[in-house]
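First, one chain by itself in structure tokens, the form predicted on its own.
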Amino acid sequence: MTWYAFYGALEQGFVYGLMVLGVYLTFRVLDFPDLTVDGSLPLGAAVSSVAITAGVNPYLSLLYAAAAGFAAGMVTGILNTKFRILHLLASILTMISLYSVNIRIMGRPNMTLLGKPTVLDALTGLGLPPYLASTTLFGVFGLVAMAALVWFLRTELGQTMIATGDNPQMITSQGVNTHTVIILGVGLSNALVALSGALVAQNQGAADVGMGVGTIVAGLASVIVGETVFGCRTVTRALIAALLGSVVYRLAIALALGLKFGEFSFTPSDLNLITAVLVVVALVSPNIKRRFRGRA
């Protein structure tokens, strides 16, 4: 693997980092599976490019693109709350509209910020390289969401929140609205996914309706991973292999690419069939080591 890669690699980790601790609220606190971040993610790199073109404040365009991400996560709340709409089919429907919404947003299937301010701009302005400057922002964009997260997730909402997820017939028997905890929860998770699209789009230059494919799946590798890789006894370890978990995950996949077997490689289409890979053996793993201690 080459310095670029590695570079590239740890980039892409902490920038989809901010994603993966969304993916990680819902699936692991909540017990909520959401499809939704596949089009969340697209929805906030869509507000951000287009808040840009307008002039707003690259930093900004974040507030708003995460603002929209939790709209986004509220209405596959209340579908599922209110509606009683299964939560898979009501995320899936969500997700499917988003599609439509973004294209509206932006008024056409793409658009570019090339030319236009972004948030690298200070650090690069310092003199940094831009994988350098890229890499220290969204690294701190990371810690800052974890560990904002951590405190988050010790307060009384957010233990409402954890016991909603593991128990609602006992949480709800002390008089907690699960719904109003289940609608917040998957709003502010897609909140953080669509802050991950909008700074995805700010770094790359442009912002795609289809970015977003797979994004839940990558999202679920990370996490899976990287309590495999790092473990999560902890409320605090969890989060904190949730983002390590994205960086390994992207580590992994750049080491994969770069892999040649006499004149077989790795190509960017054997992305998914990498990932399959790597869930699989991060799910396998915990088992062969629990066989191997007791023969031991």
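Remember, it's a predicted structure, so these values are computed and weren't measured experimentally. Rigid core here is just the name for the largest C-alpha set that superposes within 1.5 Å across the two forms. Positions refer to the first chain, counted from 1. First, how it differs from the form predicted in complex with its partner chain.
The rigid-core alignment places the CA of residue 55 less than 2 Å apart between these two forms.
Core-aligned CA deviation for residue 278 between these two forms: 2 Å or greater.
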Second form
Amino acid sequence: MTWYAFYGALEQGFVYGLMVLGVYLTFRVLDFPDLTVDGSLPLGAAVSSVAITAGVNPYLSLLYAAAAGFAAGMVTGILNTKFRILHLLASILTMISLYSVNIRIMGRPNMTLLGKPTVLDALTGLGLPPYLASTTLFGVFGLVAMAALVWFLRTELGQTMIATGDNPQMITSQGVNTHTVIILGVGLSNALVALSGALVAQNQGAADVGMGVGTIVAGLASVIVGETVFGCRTVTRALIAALLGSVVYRLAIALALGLKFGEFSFTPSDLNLITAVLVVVALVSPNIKRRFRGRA
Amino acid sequence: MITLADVVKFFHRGTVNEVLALNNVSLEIARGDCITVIGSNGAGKSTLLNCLAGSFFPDSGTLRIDDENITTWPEYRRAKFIGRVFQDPMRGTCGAMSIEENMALALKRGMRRGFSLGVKAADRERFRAQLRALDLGLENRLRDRVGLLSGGQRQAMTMLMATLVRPRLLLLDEHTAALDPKTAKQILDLTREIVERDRLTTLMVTHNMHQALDFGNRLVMLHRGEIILDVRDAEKAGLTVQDLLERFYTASGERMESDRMLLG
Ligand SMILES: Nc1ncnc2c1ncn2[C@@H]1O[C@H](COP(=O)(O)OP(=O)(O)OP(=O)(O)O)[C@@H](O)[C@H]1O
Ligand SMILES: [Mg+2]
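Got the form predicted on its own; any chance of the form predicted in complex with its partner chain too?
All chains and molecules follow, beginning with the one already shown.
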């Protein structure tokens, strides 16, 4: 692997790390498998791109993107709690709707940001080469988001979120409206995912309605890789593992793409399949790690 | 004062599986009443408690706590007044969270929760003191996950947590039934201690008639969704298990399935 590819993977790991933190929040904390993310990632990209094109400050556009993601997540949460639609189906409905919404927002299926200001300008302005600028900036974003979640999950509100995912009956009899917690939690998760999408778009200079396909699977894979490699005994540990898992996952992908078996090599379009297989393997063999340790 | 007036609850209404779980139940629970609830399987005991807790709403009738009509209050809102211990020790605590985190959640029952730290250093001493009183060695394990504890330890914690903020009504639904006899006795003793110390208004469902006679100042017997016996104080104190079985027979015209009831 070249240094260039390495930095690329690091950058991807951090920028999608925000999304992975969001997936961790729904999937692990709330026990809510949320497919909304496949739509809220491009939603964030679309909102941010349209805002920047309209002359909004790139940093401010991130806020818009996060707000839009939050709203999308709330829709899923409301469909699930208030209308009693199964969480998976509720999130699929939102995801599908977002496809139309995203095209409406952009006015077309994709748009370019070439020549427009982005959050990276400040760093490249300092003379940092682009690949270092993006890696550094996204690393900072990832770390800040992770630290914020570590803090949040230790607050009274965060603790009710953990309890809601673990034992809704218990937390209800402690006086908590689990519906509100779920709506807020799924909202927060999708705000992170949309933020991730906005940064991806600014980094690659384009937003595309199809860029969210496979987000949930990549997110799950990163969470699982993180847990396996770095452990998840405490919530703090699990959050660190989620962010690092994202980096490891992107590095693994970069490695896989570099492999050659005679004539055969993987193309980027094979990634979803590889990732899905990885997730299946991880899900059907929860004791792989234990066996691993037993041998060591 | 807690009042149930003409409470009716059907399950699967209008289908072949229709069950009338509560049939026009009226009950006045005075402050400080400690009521044991008995009755055969399916009599409606759990339904009565769930109805009070707000797990579901009655089909008709009203529920009042003091002067407030709480008939349509959702469960989480009633939790402000109500402490609850379930039959299943897993239901009352959060297995994935630590002992202190669980207790901190219970310390805020019915209150607004915000962005301050969940477990506050100042509360730790209090948690430790209360756990020490249980004499289960939990006071040195504040950071351990509750999932690591035994059923009895979890039930003891649930008991503590339900009463950490003084409830206006304590609901206990066969909360010792899933435990071995020795642990069950410990939990029952703990219950008695807390209920007497805080003078809690309590509703305790039990299958053990001795327990029902021994505990509390009032006894209510349910049968097919109706209250068929309601005795208190001196009258209750004078009753024997034999009397209860006879009263049941007279009131219902059926024999009680006494095997489980007696030995419970
Ligand atoms: N959620 C429910 N859905 C359908 N039917 C129910 C439900 N809960 C209770 N029932 C029915 O209502 C009736 C009363 O049940 P309940 O659980 O209150 O009895 P119980 O007195 O607590 O009995 P046990 O001693 O077995 O716990 C039973 O016929 C039961 O099958
Ligand atoms: Mg019952």
